[in-house]
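Given as C-alpha cells, the chain that follows is alone and in the form predicted alone.
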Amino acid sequence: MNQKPDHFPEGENFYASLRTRYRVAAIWQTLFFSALLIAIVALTALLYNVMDGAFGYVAFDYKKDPAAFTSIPMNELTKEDLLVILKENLSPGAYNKLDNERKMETRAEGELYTLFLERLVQIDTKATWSMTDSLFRSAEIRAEAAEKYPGAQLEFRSWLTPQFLTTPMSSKAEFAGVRTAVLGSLWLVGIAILFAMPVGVGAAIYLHEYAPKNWLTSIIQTNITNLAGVPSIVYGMLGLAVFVRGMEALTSGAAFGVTDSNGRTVLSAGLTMGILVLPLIIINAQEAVRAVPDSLRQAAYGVGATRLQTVWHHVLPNALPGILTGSILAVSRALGETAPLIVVGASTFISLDPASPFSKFTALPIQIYQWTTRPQSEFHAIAASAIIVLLALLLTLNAAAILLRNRFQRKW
C-alpha cells in the first residue's frame, strides 16, 4: 500500500508553509538590497569627500607687487611680455637653467605665466575652504576673509586643472602638479605588465594543460593561492632584497653603462609590482583556460593536432578575453599600491620625469601620501585632486578590461 510522504504539507499547512517561505525570501531580499544601498552610500560619500577638497574658495595674496615687474595688467600679458619680464628679473643662473631644461621661446604662454607667478610674484595662500562651505557659506567666508586677510584676494578655485596634470612636482602647492607621478605610475604599470603577464599566463597554461595531477602540483597550486593574499609590504621587502640589492648591477643600469643611478629605480619597482600581481594573473588565467570547453580540445586531438597546437590555436585564443580582463584588473591593484614602493625606494619629492627604466621615480599614491602629511590646507586640496586623477586611471584600466572582454568574448 502506497503512502504519501509526510514531509509534503497539504491543505492549509501547504499555504502556511508557502507564506513562510515567501516571508523569508522577502527578508533576505531586503537585506541584500540594504547591503547594496550601504555600498552605494559609502562610495558616494568617498567620492564626495574627495571632490569636496578639490574645489572651493581660496584667499591668497602676492608676496611681491606685480607692478614692480611690469606696468601691464596681469590679465593682459602676452607671451612676448612674459619672456622679457622673466629674462630681466630672473638671475642669469635661474634663467639659463630653465632655458636648458626647455627653451623658453618654445614654452606655452600659460607655462610662462606660471613661472612669472612662481618665481617673481610668489603667491602666498592664506586660507582655503571646502566646496561645501564655499557653496553654502559664501557670505560668511567673504566676511571672514575680509576681516582676517584684508589685503588678500578671494576666488573660487578648481585645484584640478589641465595645468595640474602637465606640471611636475613643486615645493609650493599652488604650482605643484602630478605629471612626474603619473609618468612614474605608467612606467611601473608597463614594466609590471611586460614581466607578469607572459610569466603568469605561461605558468597557468602549464599547470592546467601540461602538469600532472599529483601532490607536487597540488602544493604549487595551494602556494599560488596563498601568495595572492600575502600583504604587499612583504613583496616590497622581497623586491628590496632581490632587485635593489641582489640585482643592482642590472636594475641600476651599471651593466649597460649607466653610472648616475643605484638599484632604487623604476625598473626595480616595476619588477616588484610584477611579482605582487603575478599570483593574481596566474589564478585569473587558470580560470580563463578552465572555462574553455573540453570539446574543443578533443576535436583538435581528433584531427591530429598536437598538445602545443591545441593550446596555441584553440585554447589560448578562446581564453584570451578572460586572461586580458584578469590581467588588467590585477595590474590596476598595483597602480594603487604604496607600501612596496616606499620599501623599494620611491622618492617623495622629485621634479624630473622618468626617462628610462633606470631613472629615479615616484608614483601617484606616494605623491598623495606625501601631500596629505603636510600641514598646509592647500596641499590637502591638491592631494584630493591627485586622488581624482588616480581614480580616473583606475577606472580607465577597468573600462579597458570590460571593452576587451566584450570585444573578444565568445558564448558557448
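Numbering follows the first chain given and starts at 1. The model shown is predicted, which means the values in this text are computed figures rather than measured ones. We call the rigid core whatever largest set of C-alpha positions still superposes within 1.5 Å between the two forms. Compared with the form predicted in complex with its partner chain:
Once the cores line up, the CA of Glu88 ends up 2 angstroms or more apart between the two forms. Once you line up the core between the two forms, the Cα of Leu43 stays within less than 2 Å of where it was. Comparing the forms between the two forms, the C-alpha position of Ser17 differs by 2 angstroms or more, with the core used for superposition.
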Second form
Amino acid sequence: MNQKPDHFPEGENFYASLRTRYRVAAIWQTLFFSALLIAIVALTALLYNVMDGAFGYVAFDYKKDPAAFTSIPMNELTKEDLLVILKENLSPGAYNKLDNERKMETRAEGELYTLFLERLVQIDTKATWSMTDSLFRSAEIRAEAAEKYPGAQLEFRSWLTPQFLTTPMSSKAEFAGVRTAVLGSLWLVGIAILFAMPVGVGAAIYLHEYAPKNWLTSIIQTNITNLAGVPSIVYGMLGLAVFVRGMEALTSGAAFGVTDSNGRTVLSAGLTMGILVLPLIIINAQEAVRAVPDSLRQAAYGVGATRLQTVWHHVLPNALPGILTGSILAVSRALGETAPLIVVGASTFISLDPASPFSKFTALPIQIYQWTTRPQSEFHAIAASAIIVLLALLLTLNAAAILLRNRFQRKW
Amino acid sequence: MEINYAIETNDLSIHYGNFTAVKDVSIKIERQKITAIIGPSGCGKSTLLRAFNRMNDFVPNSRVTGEVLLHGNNLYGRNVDPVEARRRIGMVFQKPNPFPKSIYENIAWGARINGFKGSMDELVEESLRGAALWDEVKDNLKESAYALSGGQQQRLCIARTIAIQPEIILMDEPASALDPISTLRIEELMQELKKNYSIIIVTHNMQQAARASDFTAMMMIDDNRSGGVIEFGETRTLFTRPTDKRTEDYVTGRFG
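Now that the form predicted alone has been shown, please provide the structure of the form predicted in complex with its partner chain.
What follows is the whole complex; the chain from before opens it.
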C-alpha cells in the first residue's frame, strides 16, 4: 500500500489521463492545421481568380478584311511587310504623326502589328470567356460563338503579353497596356520612400535614443501606433488639403518654372503615400533599433563616444537590415493603395509617361479599379492581367527586402 | 607624505527615483593599485562602479549626490562633460562586448573618435600586446572579433580600453562569464596593467578579490535596501582581520 497521498494518478489512471491529453492535443493540432489550410485555400482562390480572368477564349472579327491590305497570311507578316502596308494604307497625316512620335523603322515588329490591327483591320472583340470555361467547356463555347457571332474567329489568348507591359493606356482594351500605370506606381513608391525613410528612421532614432521616457513620449508612441491604423482615405484627404492645395506652388512645380500643371501631380501623391507609410516605417525602424543590444551602446560610450557617434557608427549600421526590410515592406503597402490616390487626383486616362515629379500620373491600382468598372468583358480581362503585374511588382519588392536583409546581415 | 589618489568619493549616493541604491560612500582609491569591490548580490557594487565614469547617466531617473573627485575635480560638477569622464576612466563590462567589427577596428574605433593622431597600426599592436592578446591575433587582425573565444574577446575589450590611454580602468566582474583558465589570464593581465593604470574591479569571487587586489571595499545593504561600504582597507587586513562582524561572516563564507 502506497503511503504517500496519491495526488498524482498512478497505473491505469495515469494512462487514462495520458490518453485524454493526447486526444486533446490531436484536436488542437487538427485545428491549427485547418487554420493553415484555410489560409492556403484563400490564397490559391485569389491567384486562381486572377488567372481565370487573364487567360481564355476570345471571339473577334475584323471590321475590314485583312485580305484587302495584303495577300500574305496575317501570322506570316514580317516587319518589312508591315512597314509597307502601314505606309500604303494609313493616311499620310496619320502616318507622319506616328513617325514623328517615334520613327516607324525603329519600332518593334509587335508594335507595328498592333498598329496594323488597331488602325487598319480594326479588330473587334465580340466576347471573352474565362480560363475555366475555356478549358472545360470549349465545345460549348465554339457552338455559342458560331451561333452568336457568325464570321468571328475564336482564339485562346493570354491578355498578359509583353506588349501589355510596354504600351500606354488606350480606349480599346485590345490595345491598352499598363506602361503608364507601372511607371506611375514606381514614381509614387520612389517618392514615398525618399520622403518617408529618412523622416521615419530619424523619428525612430530620436524616440529610442534621445527622447526621455516620460508621459509625453509615451503619448507620442501610442499615437504613432494608432496612426498606422488610420484608414488610408483619411491620408488621401490630408494629401489633398496639404500637398495638392496647400503647397500647390511647390507640388505643381510652379515654383520651379513648370507652368502646365496643377497640384495633382505624382509628387503630391508620392508625398501622401509617404505620410501614409510613415508610421509603419517608424514602428519598424524602432523595432530594428531596439533590437541592437544595449551592451553595444555601452561599449561605445565606454570608450568615450558621444551619443551621435554611438548611434551613427554602431546602432544604425546594426539596425540597417531591419530598417531596410521594414521600410520596403511598408512601401509595398503603398504600392497597393487606391483610395488616397483617387482623392489626391490620379488621372484616369493618361497615355504619357510620367517624366518628372510634376507630371500627371496614374497608378496600377487606379488602372485596375478603372478597368473593372467598365461593362465590357475584355476590360475585365485586362484588369486581371494588370493585377498579375501588380502582384509581380509586390513580390519583387518583397524579394528585394529579403535579399537586402541577407546581404547586410552577412557583413558585420 | 601626501598620497595622490586616483579617485575619491565624498558622501556619494546614487538614487533611482525615490530609491537610494548606494548611500554615503566616502572612499579614497589609490593610484596604480587594484581595488576590489565585493559584497552580496544587489548591494550596489556595479552601481557604485558605474558612477565612477557616469555610465549611470543612461539609467532613466538616476540621480547622484555627493562628489566623485578626479584630480580634485568633481566628475558630477557643472562643467564636466560625461564623455570626458569616460575618456579618462575606461570600462570593461561583465559580458565581453566587442563591436561587431574586425579585431583591428575594435581597437582603432575608440582611438579614432577621440581624435587620435598617431600611427594607428602601432597603437593597435601596442594595445593588443598590453592586453596579452597580440600573439594570438596578429595574423588575423582583419577578422571578426566575434570569431574569438570569450576569454580572447574580454582581453580584446581590455585592449580597446587601454587603447584610449585612460588613467583608471573599471572592471565589472570581467571574468564572471569566463572559464577558470581565461579568468587566470585576466588576473595575470591585471597585475601587468596596474603598473600603468589604477584598476577598480567588482567581483563576486572572494578568492579573486583576495588573490588579485591590493585594496578591498566591502559593501552591504542596510534596512532600506540601500548599499553602502561597510569596510574599506588593505585586502590582506580585510580578509584576515576584518573589523566588522558582517565582513567577517561574508569573507569566511558564512553567508552570501
